[in-house]
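First, one chain by itself: the form predicted alone, in C-alpha cells.
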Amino acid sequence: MDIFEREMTRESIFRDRNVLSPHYVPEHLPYRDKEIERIMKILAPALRGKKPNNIFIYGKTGTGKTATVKHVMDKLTQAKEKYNAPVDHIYINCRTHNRKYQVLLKIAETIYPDENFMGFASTHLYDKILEYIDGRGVIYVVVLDEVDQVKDIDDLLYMLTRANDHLQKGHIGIIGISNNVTFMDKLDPRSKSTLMQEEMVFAPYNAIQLKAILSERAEIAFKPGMYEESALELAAAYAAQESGDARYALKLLLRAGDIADEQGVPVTDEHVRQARTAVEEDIVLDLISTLPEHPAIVLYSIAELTMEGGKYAKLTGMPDSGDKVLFSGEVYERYEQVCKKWNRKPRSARWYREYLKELEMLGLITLTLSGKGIRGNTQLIRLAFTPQKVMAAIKKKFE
C-alpha cells in the first residue's frame, strides 16, 4: 500500500499524458491542411445525399494518415448534425478486423446496436447493411484503416462497391488507409475496376515539422517548465532519421517523459536518449505483428537459423561470431520446414525472394551478395534484431 500511496500523492510533471498518445486526435493538425481540404472536398457531396468518390490514402507509418481522416470524420459528423445531412460513417481498424466477415459484422453491430449477429452468415450481414442504407437513403462512409491487413480484401472491396448496384437510395463510400504504396497493384482486376477511387500520398515530416508537432503537444501534455526545448529538438531529429515518423517522435517524448516523471525532474536530452532504445524495440515488435503470414514465416526461419548459427558460421569456423550470416538457400529450406510444421503451403522461390526484399525494406534484415571465397553467387542474410524476441513476437502472431 505504501507504493500506491506514494504514487497517488507524488507530484507529476505531466498535465495530460494522453496528449502524447498516437491515438489522440488534436483539434489542429500541423502541415496537413492541404490533405484535409482535399478529403473534405471529395466527401462534401455526401452532405447533399450525393455519392462521393472512394479515397485511398498511402504513406509511411507516422505521416498523419489516420489522424487526418479521423479529424475529417469529426468535421463530417458536426456538419451532419448541423444540417441534418443524410450521411454517416464508421471507422474500422483492419489489423483487428482482418477478415471480410469481421468487417461486415462490425458494420452490422454498429448500425443495429440492439441486435445479435453472431453466428449469422456474411450474406445475412450484407443484406441487413443494405436494408439499413436503402431504408434511410444514407451515404455511409466506411473507413478501413490498414486495409491491406484484410486477408480476403478482394472479396470485401468487391462486395462493398457492388452493393451500390443494389441500392435504390443511399450509397457506400470507402476510405482505405495503407502504409503500402503498392497495395493497389496486388488487387484483383475485378476489385480495382469497381473502385473508382481517388488516391493520395502523405509525405513524411521533416525535422522542423516534427519539432513543431512535438511543441504543440508538449505544451498541453506537460506542466510549465517540465521539459527542455533541446529534448524536443533531439526527439524530432531522431524521428526525422526514421522516415519522418511522427508516431515515433511522440513515443520517444512520452517514454522520455515517463523516465523524467519517475525522477521528478524536467525532460532533458538524456531522457530522450534513454527512451530511444526501448521505443525502437517496441516499434520493431509492433511492425512484426503486422507482417503478412508468409513474410512472417520467412523472418521466423531467419531468426531460428540465426540462433543455431547457420551454414555460413560452420563454413567459416566462426559459430560464436557476433556477425550471424545465413545463406539464402538454407533459409528457404528452413522456411519450407516451418511451413510444413505450421500446416502452411510454402510459396515458390520467386515469392520467397520478394519476401526477402520486403523484409529488407522494413529494416528487419540486411541482404548482401556473397564475395570471394564462396562458390557461386548467393545472398547473405543478417537478422537486424534479437532472434529470441523476433521468434516470440511471430509465435504470438500465429497463436
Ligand SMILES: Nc1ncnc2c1ncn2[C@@H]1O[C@H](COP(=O)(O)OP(=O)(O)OP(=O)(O)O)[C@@H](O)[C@H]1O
Given for the second form:
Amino acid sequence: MDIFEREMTRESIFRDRNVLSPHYVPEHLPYRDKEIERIMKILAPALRGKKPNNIFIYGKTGTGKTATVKHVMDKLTQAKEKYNAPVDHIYINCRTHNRKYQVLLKIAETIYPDENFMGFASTHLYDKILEYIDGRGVIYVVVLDEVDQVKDIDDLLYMLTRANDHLQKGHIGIIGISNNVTFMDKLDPRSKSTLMQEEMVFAPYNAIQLKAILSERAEIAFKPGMYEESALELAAAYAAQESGDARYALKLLLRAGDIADEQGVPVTDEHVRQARTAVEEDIVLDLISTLPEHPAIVLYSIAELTMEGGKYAKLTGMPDSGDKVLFSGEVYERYEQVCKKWNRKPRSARWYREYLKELEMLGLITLTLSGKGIRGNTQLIRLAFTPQKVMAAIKKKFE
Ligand SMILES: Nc1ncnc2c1ncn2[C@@H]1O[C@H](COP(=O)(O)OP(=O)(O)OP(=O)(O)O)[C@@H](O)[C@H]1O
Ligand SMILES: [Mg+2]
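Go ahead and give the structure of the form predicted together with this ligand, now that the form predicted alone is out.
And the full complex, kicking off with our chain again.
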C-alpha cells in the first residue's frame, strides 16, 4: 500500500475531532451551574421589559467565562422566541472591536443588516441605535468580551450609560468580561460603578474538574476504547498546574489525539507528554514573534551557528556532540553579518550583552562561563530549542 492509499483506508481514532477544537461550544458546562444560574437570575427581569443590572465577570484564562455567557445568551434567545419577550442581545469580542467606534459600528450593522454605515460619525451610529431600541422598547444586552482590550473604554461606557438616560422606552444592559484583573484599577470610577453593578469571579478549575470536563469531551470525540483514562488525568494535571485552564487541557488532548491518530493507536500518557512539549514549543514560537528586532537577530545568529556547529564543536572535534555550545565572540560576529544582510545597523557589544541577558531571562538560551581552559574566561551560549524552528519563526518577522 502506498501512502495515499493508507491515508484513505486507515481508520481514525476520532469519531468527531471537532469536539476538541477551540470553536466547539459544549452543550453542557460542568461546574458552572451556579454561575449560569446567577447570570440568568440577573437577566430574568429583562424578559418582562425591566432593566437588568450590568454585570462584570472576571477570572483567569480558560475558566469558562466566554462559554458560560454564550450559553446563557442561547437560553435568552430561546426564552425570547418562546414568549415573544422584548429582549435582544449582541456578542462582541473586543479584541477585534477595540474602539468605541467599532463597537457602535458593529451594533448598528447588526440591527440594520441592510444598511452600510462605513464612514459615518459615531454620533450618527449612536442615534440610529437609540432609534432602534426606543422604537421597539427592547432590553438590549451588549456582551463586551475581553472588554479590557477597548482603548477608549471610559468613553464607550459613558456613551452607553448616557444612552439609557435618553431612552424613553427600552434599555441597554452591559455584560463585561475580562481575564485581566488589574484592568478595573485603570477604569474611571464612574465607569467602574456602571459596569460593576454585579460582579462575578470565575475560579480556576482543579485537576478533578478538568478531568471531568475532558471526559465529557473525549467520550464524544474519540471512538470507544481509543483513549486511556490515565491520559486524561495527566492532561488535567498539567492544565491544573497551568492555572486551571480548560482551554490548555483541551489543547493538550487534541494534540495528543492527533499524535496517537497518526500512529493508529489509543491515546496514552506518553502522547500527552509529547503533546505538552509540542504545545510549549508553540508558546515559545509565539514569544519569539514578539521579540524586539535586535534581540531577535541575536537569537537568529545563535540558531544559525548552532545548525552549522560553532568553533567550540570544531575545537573539540565533536561537530555533532548534541550539546551545541557557542562562543560569545563568534555569535557577535555572526550578528553583525546578519544585520548587514537584513539592512539593520548592528548595535554595540555592550548592547549585545544586554540582549543575551534578556534572551536568557526569557528561557530561550542558557549562558555559562567557559572556565580557564578554553580561550580564557569567555561566555558560552547554548540555544534552548531546535534551531530550525527558531530560525523559521524569526525569518517570518523580517519578511
Ligand atoms: N465547565 C466547562 N465545561 C466544558 N468545557 C469548558 C468548561 N469551561 C471551559 N470549557 C472549555 O474550555 C475552553 C475555554 O473556555 P472559555 O473560552 O470560556 O474561557 P475564558 O474564561 O473565556 O478564557 P479567556 O479569558 O482566555 O477568554 C473552551 O473551549 C470551553 O468550551
Ligand atoms: Mg473568553
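Numbering follows the first chain given and starts at 1. Here the structure is a predicted model, which means the values were calculated and not measured. Between two forms, the rigid core is the largest collection of C-alphas that superpose within 1.5 Å.
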- Task: Going by the rigid parts that rotate relative to each other between these two forms, point to the one of K341, R276, N164, A121 at the hinge.
- Result: R276
